[in-house]
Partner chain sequence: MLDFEVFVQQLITGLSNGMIIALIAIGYTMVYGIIELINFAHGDVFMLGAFLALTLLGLLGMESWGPWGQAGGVATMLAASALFCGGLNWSLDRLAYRSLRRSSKLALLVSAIGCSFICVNLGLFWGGLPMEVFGGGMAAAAPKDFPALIPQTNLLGDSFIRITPADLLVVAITVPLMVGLTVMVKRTRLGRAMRAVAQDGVAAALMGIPVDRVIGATFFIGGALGGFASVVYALYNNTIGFQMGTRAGLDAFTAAVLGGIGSLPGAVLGGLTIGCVRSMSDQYLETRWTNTIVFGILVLILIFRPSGLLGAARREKV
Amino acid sequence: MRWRPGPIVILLGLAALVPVLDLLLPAAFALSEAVRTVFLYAILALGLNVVTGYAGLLNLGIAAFMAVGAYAFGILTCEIYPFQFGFWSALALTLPIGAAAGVILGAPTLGLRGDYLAIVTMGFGEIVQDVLKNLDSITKGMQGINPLPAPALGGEQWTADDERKWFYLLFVLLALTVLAVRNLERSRLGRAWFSIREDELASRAMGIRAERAKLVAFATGAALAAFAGGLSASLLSSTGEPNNYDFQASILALCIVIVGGIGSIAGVLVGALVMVGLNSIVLVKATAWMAAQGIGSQGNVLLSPNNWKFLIFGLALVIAVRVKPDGLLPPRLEGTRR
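Supply, in the form predicted in complex with the partner chain, the structure of the chain whose sequence was given, as a single chain.
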């Protein structure tokens, strides 16, 4: 059989070429810098896709696990604490730490019916922010933990200026995440998740241990989210303030999954490009452009693009699900789904 590149490979291949495009465009565009954010959110959304897309569990607090990863990375690496792990070992540790957080939240609550679980995860998202703000002797409260180390490869310490290195590091990690998620999807576990999503009662009657499968999905999603959190903390050299991991971040991840095509890896990649592109590229650039043109927002609420963000975002969501209810790139049957 002749091998034909699937949509995932095509998308990743195009993404790998972005730095080349950057060389051709004026410096002000700095596309690869912006695309890094897309990569981070793609990893986060792939984690959410395992939970919501595959197992059908609505998780409205995925950003909380991102926060867990970011702060775990911060505490393990920052020089104001005695642990002082390196980038790689701390990043690897965000996976089990995130999974543990997922199990702690998931074990008692996964027996709940869908929408009850949704509210519990949403509440968890709020709580994690509160805890991070309130335990200021550990988490430094609103300041966030910083500075955090960048990776070192072959004895050479990177800095924030190594833009291309960062780009390809994130690219490789995203590709590995895609591979891992795809392997799980096309395994016994993925099948168990689909069957639970379709009809939990029937899948239990066939001997699927639904609770266990759901817990694994939850922990996997949490681990990937924490991984994305650790990466973003290192990229920014700070955990940022706890509010960075608020409900809106969770919703952004959910929207990526749904606008892209729920349960489809390629869809998630496209969704990340569209949603994050809108959120942190188009709007940010527009604001910068207007400031450069001297169009002041002083006094008039309507004159700052940032103030239109929610409106645009909201309209985009309403229109997207209306025009393409299954997402831009819905999953194909491929032995798993129609």
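Moving on from the form predicted in complex with the partner chain, please list the structure of the form predicted alone.
Next up is only this chain, free of partner chains and other molecules.
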């Protein structure tokens, strides 16, 4: 039987060619830097997809786990703290730290369902933000933790100017995350998640331990979100301020999952490109092009695409959900029944 590449392989293959495309485009229209943000949000959304898409648990606080990963990475690596871990070991530790945070939230709350669970996770996100702001003796408050180390390979320390190296590092880590989530999806645990999502009562009748499976889903999603947070902190050389991990970031991740297709890995990749790319690529490049052409001015707010960002973003979301209510690439296109 002739092998045909699936949508995941095609999407990742096209993403790998972005630096090559940059060589053909003017410097003002280079895409690599913006696509790195797409990669980070794709990893974050893959974690949310495990919780919401596979296990059917509505989580509105996924950005809080991203913050846990970012600040854990900062505390483990920044020179003002006594730990002094390297990039790779600290990044690896964000996974169990994020999973532990997921267990702490999930263990007492997984008896809740639907809107009640959503409210609890949203409240958790607000609590994490307040703790990070007020525990300034550890988190440095609104200042954030910096500077943070970049990767080092072969004894060579990377810098922020090594854009191509950063691009392919994030690309490889995204591909590994996709592979790990894909294997989970096809595993016995993944089938248990799907069963719980469709009918929890029937799943219990078939002997599935629903609480345990949901707790593992929460821990897995939190671990991937923390992993994305650690990567983001290293890329920026700072954790940034706690407001970077607010409710809006959680909603953006949820929009990625919904627009792409709930429960679909390829859908998450497409959703990240559409939702993050619209903001980080299309509107930014359009603004730069208009400025280069002398169109618009600082005094005319109506002629700057950035000032229409949320309107365009909202319209794109409404149109996508209206035209494709199951998502741009729903699970059935990958062979996963919904």
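In this text, the rigid core denotes the largest set of C-alpha atoms whose superposition between the two forms falls within 1.5 Å. Positions refer to the first chain, counted from 1. Note that the structure is a prediction, hence the values are computed from the model and not measured.
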Q. When the two forms are laid on each other by their rigid core, does Leu17 show a Cα shift of 2 Å or more between the two forms?
A. no
Q: Align on the rigid core first; then say whether the Cα of Leu58 has moved by at least 2 Å between the two forms.
A: no
Q.
Once you overlay the rigid core, does the Cα of Val274 travel 2 Å or further between the two forms?
A. no
**Q.** Leu315: CA movement between the two forms [superposed on rigid core, Å]
**A.** 2.6
